[in-house]
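As structure tokens, one chain now follows by itself in the form predicted alone.
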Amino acid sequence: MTKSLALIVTSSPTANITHTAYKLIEQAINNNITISGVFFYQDGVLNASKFLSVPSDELQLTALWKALHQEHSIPLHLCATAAEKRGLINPAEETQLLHHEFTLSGLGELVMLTSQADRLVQL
């Protein structure tokens, strides 16, 4: 029986709980659990920022999320409204300050992710 998991990340890339979210996904992959996707919401959208500057001696969570997407094709969705509120996108100027591994989405995509998964975890 295949198990699947969807994850909602609402914390910033400097929060310890965000690292816990990443480790949860990593463990799920190691246990052959399918990841339907990760949805970044509230301050979680900051994980996709191109201009986030984390000191080199600290954990680079954005790089880990990008590697997760590239190595396992895990969709990384970003709430467009939350990203706009935090200055990551400007629809009027059509500018985005996001890494290309992240996809702007809406709550409809969140519903799709959760309907495809056996379990939903929010951190």
The other form holds:
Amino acid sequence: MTKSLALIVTSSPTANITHTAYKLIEQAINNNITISGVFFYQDGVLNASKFLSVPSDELQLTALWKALHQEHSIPLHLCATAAEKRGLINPAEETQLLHHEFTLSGLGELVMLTSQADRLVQL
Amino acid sequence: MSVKSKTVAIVNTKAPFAKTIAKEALDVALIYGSYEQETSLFFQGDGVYQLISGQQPEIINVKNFLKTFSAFEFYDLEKVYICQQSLADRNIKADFHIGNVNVITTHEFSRLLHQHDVLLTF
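Other form of same protein, the form predicted in complex with the partner chain, not the form predicted alone:
Every chain and every other molecule in the complex is listed next, the one we just looked at coming first.
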């Protein structure tokens, strides 16, 4: 049985598969599986943007990610290079359009998660 | 830095230049390699287009990241597997821009993938 799980999320917050990734984590927690962390890569980094404005009657995925961090202390890592490419951070002006629950990391963190978790799932 | 080693398979399924997926897969592979994780590269489907020699992405203003493929050995990415059927389906001859690659059958491709702890598909 899998005891600890790490996830890599590569899809944008507009993709339903990103919600599937969230649901997977939710179910894992319900089954006492430790989530060692979530790593957002490619368009997945857009999940961390403060400037997402989703109509109020639609799924608020970013709020779910934030709650995951707040209630279960699950690290939410963001590939810094991918985030910079997509305009989420401006190193020159030290501005970030990220919710503070997300942590800027390098791809090395993905290697760490892979190494530490019993299983890595990509969605 | 010492980390517990897992065998990682990076599966490349997309052509190189339409989107940035192939480049992002390469970045991930190089990182796993530089952390001394046992990493293999697999190419199947349209991913085999990444291995065609003589491509000139500069013409369409794309940086030629395929040149980095020749540094695989430097990053300890020594195992490169290519799906024979994917080449045949696209009428591509086995004339690649890097050496030391293994063209293998679909069955063998599947068997080798199953030997890895982690699969990441791009």
